[in-house]
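Just one chain follows, in the form predicted on its own, and it is written as structure tokens.
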Amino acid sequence: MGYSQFGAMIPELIILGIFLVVFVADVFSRDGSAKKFLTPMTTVLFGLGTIAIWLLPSCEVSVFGGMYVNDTASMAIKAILNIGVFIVLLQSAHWVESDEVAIRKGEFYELLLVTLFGMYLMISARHFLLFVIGLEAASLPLAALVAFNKKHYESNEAAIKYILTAVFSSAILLMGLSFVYAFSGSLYYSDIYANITSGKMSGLLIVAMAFMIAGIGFKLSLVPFHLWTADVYQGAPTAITSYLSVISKGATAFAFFIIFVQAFGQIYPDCWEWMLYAVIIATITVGNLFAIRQKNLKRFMAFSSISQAGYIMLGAMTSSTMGLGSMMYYIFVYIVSNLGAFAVITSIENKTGKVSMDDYDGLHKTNPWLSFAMTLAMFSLAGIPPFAGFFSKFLIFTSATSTGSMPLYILVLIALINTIISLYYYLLVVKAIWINPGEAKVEAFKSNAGERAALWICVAGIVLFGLVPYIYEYCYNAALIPGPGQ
């Protein structure tokens, strides 16, 4: 077991490399004429990076003795992750540049950085000591993120709700990695699933799995471990938001998926089928409905990320090639129109500091490409056609479906039945902006160029992504891929 074996980290090595190079440039830039260029070199740099990753061969390639494993779907499934931290990068440029915080736009890059990193080790792991590994790298630093508006009490708070969260659950996590070890000797994935396909059971493993469910469901937002949530969204800096929205959630669903199909494959229909959808279905239903009772933004779309994990989860249950080309292609669909209605609420929020839905009341009159934005990211989120929102879960519900078995068609009808429900409050949104009336609350502005950027980016994939089957076909393609389980 060589050094060369790094070399096949591409992507890691990719990041780490964006990471070294922001550190430097950020310690040696003594004044703060030198430490302007920091937000626009950072942003090219990762731009760059992600083009490489999306054009890099698709290949397999398995090394430190099969602890890792960077596969087609694992390329694909970070390609589409970076572009979402791109669009992060956009938006908070402006954000990144103010008074209060850039003193410490370096940290703020780096330590985006490292969350990236470890998302990426979580993917490809194929062992569970590498997992955990990344797991832990993705979220320490998130808690910091979260405290960066240190002035700010409502900042500290939902870091310490955070850190209390990742700490519990990691515990809970590592509980059940325990009763997994003694249950097969071997963290391996691969060893975890002969074991189970040999005939061995006990009901240690099924308690594991319970810790294991338990664990990753804190991070994912699943209900009941999810409450956390609304405060941590609201508290932390909207560009935070926003990245805790949709790149932690990514990539822990893909992770989760992997985890379940090349490990547990066995045993998951006969023991947890039917706890994953009381889980499932509680998850949407709890999040559409306290959906509707908020009137902060930021709590809004910390209970619609809920529910959308559970829509997520949805491509879990088929554990099939379908099933993760619908959870990515899902992924991809979420990434572009969440962003998007969070760039609309932090251009809101860093002109004017107002977050409440209230506070959109007319929002037509005076910013009108705003509101035409906002629109369509609410019309996405509810799946309402023709925009990319309702092909994901017209697709998602079809891989369900795929296997023709009747919970899960009772699973789907629920879903279809919370998707009323969910277009209810996202239309609340709209009819704010476009219906209530009086004056409007928000004065007209013209927002920044990082964050129009991030804007156009998030129209253009809500409006084409849908339309423009190739998105499609890529997550589809590149959940091609043999396995344990598979």
Second form
Amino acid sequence: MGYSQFGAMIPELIILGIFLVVFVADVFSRDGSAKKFLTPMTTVLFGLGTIAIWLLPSCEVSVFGGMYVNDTASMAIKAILNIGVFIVLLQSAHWVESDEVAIRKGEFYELLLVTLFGMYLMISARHFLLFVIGLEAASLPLAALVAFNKKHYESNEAAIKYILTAVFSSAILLMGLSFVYAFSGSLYYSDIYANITSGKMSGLLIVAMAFMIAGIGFKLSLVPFHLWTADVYQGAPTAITSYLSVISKGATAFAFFIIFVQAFGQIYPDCWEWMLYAVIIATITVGNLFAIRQKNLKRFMAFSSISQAGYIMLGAMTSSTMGLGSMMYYIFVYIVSNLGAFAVITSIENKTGKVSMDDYDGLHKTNPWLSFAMTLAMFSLAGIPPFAGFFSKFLIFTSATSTGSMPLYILVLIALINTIISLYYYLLVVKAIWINPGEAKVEAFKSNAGERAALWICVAGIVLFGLVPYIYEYCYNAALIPGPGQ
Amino acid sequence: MDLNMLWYLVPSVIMFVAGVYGFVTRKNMIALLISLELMLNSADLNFVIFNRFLYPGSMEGMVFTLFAIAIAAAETAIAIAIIVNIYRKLHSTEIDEVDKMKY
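Now that we've seen the form predicted on its own, could you pull up the form predicted in complex with the partner chain?
Following is the full complex, with the preceding chain placed first.
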């Protein structure tokens, strides 16, 4: 046991290195003008880090007695999340230079990088201690980020709601974990897999499983535990909202999948399956129905992201490599589609402060390019064929029905009906932009370079990801490694 | 009298339920935080009990508890900071007043 083991955690070390550089640069340049370089420096460094993580040879690493495992699937999801964070950095570049925030922009980048570091740990954890540390390292700095607009009351209200529900859910998760520990005597995923078998089913184990689903479901905003989502998304700064809705959700969904394949795979048919079944149906349906009545676009995106989380978890229903592959593909496509929508919302909010759907009436007269990008993002989120969203939904439905069991066909049918419902409210935005009569309420403007770059990446992703088979093959090949009980 | 595991588990469960009850019924944000601490501590207590009585050969539960305590402290620190911010805006720490955003 030596320090050389840390050298194996290459993606974490890259993020930690960027964090340290940003931190030192922030601390040692206290005068206002010198901080001009901070935003381009962070963006360029992070871009280089992203490229490095994509190019790293994927080899399976297992250190600290198997607590930390970096296999090809973990590497792939980290690379995917990194692209998402890069887009978030680009689209927030203008906002962090605004007068109110500019003085604290170093903190913004530091907290963002620490959060990403926690998510990496959560993804690579194969022991519940590391998982809990990663989960908290991901959710606590996020509370500080949600409260980042501290002069605005809404930001603080969102932050208190977020931190209280986050701590409540961690307490429930820890309680469930303690019972799991009582059953298995170890917190390694592999030991739990070996020790908790269906012969051991009891009421207490079901309670422990329910506690764990509740604890992780809070972070994923699955439905009985989703009440914080809309308020937090509305109150938080828009850059943080987009970060919360894609990066945090994608990382948790992946970690959730790993946990219940590798740790609780043996009791999956006995208790996880029907719990997850009920939660997915509730998530997709409630998220969709509440999204219909939203007028504020950030709240609208919150409920849309709740129902999308249900679709992501559909990939977990069959717990196969195909399920994991299509889940990762879905997360990738969801990242570009959702961030595309958020890039439009951010640039309009930065220029005019408007986030209501009514303000988007006749947007195409003044800002045709933004309207075009928003339309593509909405089509992709709804799953209209030529765009990436259709293919990701198609693959995730295929993987859910691949076992051919009747209940799963019913589940997919319900999800399909919900897709049609979701078409209605996504098209409401498109209708407001292109069809609603009246004068445009947002004057013509040119969004700044960072937002435009983010939009171009997202639009390219929306158009190309479905048509270029390489992306799906990449996800699917990466997913081949973690089989049950590894 | 024989002190078996139950003598320790019952107080722990009572703490957890008291925490949940307090979290649902209390109006003051600081009281909510105290309730959350109760819940976290009962989970920690559970880990130590199970380790001591069921798996005395290893230390895994106790080590986990140490980390969980540190995490709980960090959570409280952030929550208090946010509550201070809200107090500056509203001059109140009542949770009922934090209701501008709904539905």
